[in-house]
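Starting off, we have a lone chain in the form predicted alone, written out as structure tokens.
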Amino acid sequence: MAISLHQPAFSAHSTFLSTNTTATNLPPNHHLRLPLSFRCNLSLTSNSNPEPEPVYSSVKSFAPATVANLGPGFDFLGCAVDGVGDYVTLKIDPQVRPGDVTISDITGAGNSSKKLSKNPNWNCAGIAALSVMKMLNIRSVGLSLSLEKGLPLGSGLGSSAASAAAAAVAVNELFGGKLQASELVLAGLESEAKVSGYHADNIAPAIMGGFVLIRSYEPLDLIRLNFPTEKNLFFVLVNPEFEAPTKKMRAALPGEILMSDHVWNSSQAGALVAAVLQGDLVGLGKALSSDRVVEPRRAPLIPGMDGVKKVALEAGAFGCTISGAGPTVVAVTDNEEKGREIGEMMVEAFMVGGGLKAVAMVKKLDTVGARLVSSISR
């Protein structure tokens, strides 16, 4: 028996009604407290609340990168990983026409300057921080951006996301942090769905930090999966010098798939939650390993894939897998010393089984996601 698999027809549009988390301002260079579940019911339709005065002249923000996916779950789990990512500095422009953003500049990871649009409304950035500016009803003056991207494009480890993610923050900590971190998201997937489909499983983690669980879409309802301090995690991040375009790893995905492939996905992905609350490396490497449905499409599409990953278990990584739709493979460790070996082999494997150059580093989990990282008061 085969059942559909089908991406459902979310609009980024859809009118919702209410939100059941509460409005907090936050002071600057503090990140958005978060319950550990949340749905956000919202419009991105100019609202009728009064419009914020600017707090600030000019902030700069910063989105981590993330590995969706991990494995079998395909668009509804995530994570965030510290220390690389993409940074926005947005200031108050009177040369901009009020209620608008204009891009003034972008650099940054290989030729992003060249593939990237400055239309706002083409771009990563721009899409999220007018969607933002809706949001908050802004009217009265006009802002100007600029686009410093430390990840590279068509990576796997959310580039648009993080983009996404540092402007629609910026935007809101500029007029005060008037948004809580749901409403953010749904700006940052207005973004998403443009570029390369709606779905929450970069953006979600890129804004909120840490490991996230997308429970549904209508309404967008989110669960922050928290992974034990106490415990060790190191995410090794092998990334080809190789593109691969979201739209087209989409592409390769089955239209149907048998129900017993559904039922093994489906118990992986609860092993592997169970696994982060649990603070259980070896069960989430395994479940992050065990995808039977979308890796087996996309892996042949990336040269030396197969052997990257035979590699990365034979040299004791936990597990190992595509972090979202690739190339960048990701493998899971508990010993940051072991994870640069680990990534070493990685990197030979890439070149030995796909002729392909390759970079390895090694990451911890991102438990803070997007955040002001300086400001200049008015």
The other form holds:
2 protein chains.
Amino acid sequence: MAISLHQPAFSAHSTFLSTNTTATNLPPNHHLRLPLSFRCNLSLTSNSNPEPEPVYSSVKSFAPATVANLGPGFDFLGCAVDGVGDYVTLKIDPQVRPGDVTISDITGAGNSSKKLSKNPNWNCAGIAALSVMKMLNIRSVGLSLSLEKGLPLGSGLGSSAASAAAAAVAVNELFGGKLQASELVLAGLESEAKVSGYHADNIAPAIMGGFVLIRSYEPLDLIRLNFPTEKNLFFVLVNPEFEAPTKKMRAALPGEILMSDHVWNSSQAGALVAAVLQGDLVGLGKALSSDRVVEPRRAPLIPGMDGVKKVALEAGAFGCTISGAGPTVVAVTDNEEKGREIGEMMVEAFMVGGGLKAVAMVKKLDTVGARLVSSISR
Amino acid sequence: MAISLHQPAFSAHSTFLSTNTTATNLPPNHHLRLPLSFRCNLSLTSNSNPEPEPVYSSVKSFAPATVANLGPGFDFLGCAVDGVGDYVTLKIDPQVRPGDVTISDITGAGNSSKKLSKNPNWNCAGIAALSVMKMLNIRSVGLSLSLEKGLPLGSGLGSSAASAAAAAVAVNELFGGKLQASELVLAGLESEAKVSGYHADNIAPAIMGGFVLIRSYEPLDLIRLNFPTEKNLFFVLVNPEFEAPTKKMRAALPGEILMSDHVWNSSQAGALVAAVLQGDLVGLGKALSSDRVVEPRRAPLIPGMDGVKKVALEAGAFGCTISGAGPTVVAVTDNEEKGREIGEMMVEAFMVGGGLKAVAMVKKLDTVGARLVSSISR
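I have the form predicted alone already, so could you send the form predicted together with another copy of the chain?
Then the entire complex follows, led off by the chain already shown.
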């Protein structure tokens, strides 16, 4: 598989490169260099490309957590949240067969990281790394990868996408950042397809940052929705100790829906996109809360969800819904301190209404996406 | 019935007032004064408002044609098109019972205007005029109204909405422009409900201009989507000699749709809104063409439609779909001359594929909406 882009060439992350650079040193408007729309066409092969030389002996990358669906944006909209996500350290390793990758270590996320396979063909980070190596036509260098999970598995915060995004960016940057963001999304999508289903609403924002609308898959067509930087948007993310397997959450959805519900949800999807682009926080919250198709079927599967949403809105959140396939619940507000108060009330409501322990965090929008955080020159 | 607005007060058209002022003298960015979102609450009564004095003895107003649905924006999105629409002349008439309106004359639109009732309770313009008079609490003045149809009936170009919008604005301006745009939309909606169904996707853009998203009806919540003024957007509108009654077109729609079609259309609705706000003409066209829910059911009811769409796209249109409930077909392009070529080919395709005569016009976006075009002081 290989790719041609119908967009002016740009390197998604090439300006990030410098030894020991941290993400916080990035220019704040870096993301504005991204074109608004990305399209990929899989008709060409990349094997004709010359194999690039590695630029670093080792890189460390980070990819953020993501909130997919956002109510009426079911299966086509997601956004990245700042300051929580996964890290990948990637090294040139002469012990590893050239063109291959091994997973040396998986840490973090409590015991749940032990569930993850170290076979790169069955690990999100491994699959994405191999996919990018194939795109770049890497045949002479072997890599070893270490994954540090900052996100719990199956939380509805794009855990698998964060691993895949961090790995994809790490490989790309190690070899000089030749690939564009949309190509890395395709690599991540290959990983998502094997691990949690063929959907890009986590992997696209995990790689690109901000809000991303997935317009189509064939060809992959992504629309970056720039939220006005001057607006204060805070996500309250409340994660209960409860397993909500994506499979079960997907099975809860009907094969058909009422035309009237379709019209309603479509209009709310349009309103959601307008709210993001116009920086209308109240409108964003309203759209988030408006889903009549997916949330009504999934909420009953998360103990206490209805009460959690209710207290979030009562406490002043602009809107509230399930993050991804759950069980994390997401609310939005314009004030960090208020976000903490809302979060505390939601945690309490999870215990009262669902008998579930939960933890809350308040996060800003991540507008950068997956990035290099440090590197060691050769 | 009466209204309270949850938005900063503004008079939608009060700056338009001057004797013999034409719409072309309006400031080009006039519409930017509109707030992004309008909400109406019907819980208060207006009867407590003092009855306003008439400011003019006579006014003439214009309201533009509108394109509703726009593919995946079915039933919640519409836009106004420049230079074609209906005119209303409204006069203070001592012969008319105070608080009432009579329709003195209906002209234009060939023979089809003869189909229109002169009973104000059964005429779109009459209903809207009476509704605005009620909102303003007019009890001491009688009015006579003359309607000049610039739009054919049942064409899918918002003919009834244009009449209602022109009448609503005329009454409001005659009495000093006290009501806001969203209130006039409510008056027009009362008219639409009686004549063609309770939907605001024609009446809202006919009154407000530009693109308008109808977020909800209870309360009425409208989102103005500002298309970047520097972009060239042309609508190619091809109207065949064929009757496509709204009722029949509505009956063609299913009660339920596939979840997969819902997700697809919702994502295209989001993409459509993004394209409008970002001024992305290619993306707008693509969204217009993408409907998998409504157009596939309605297109077979318009003879030749498939071929018309095909040649429009082959001729370089960015996108093409049914305007409103049809039979007019709308295509978009960025060049007026090209628009005319596309229109000619579409007209030919209607004859070849559907045996229908058709006429084409190329129009820009109307960003002003219904307005006063002239007035005579008392």
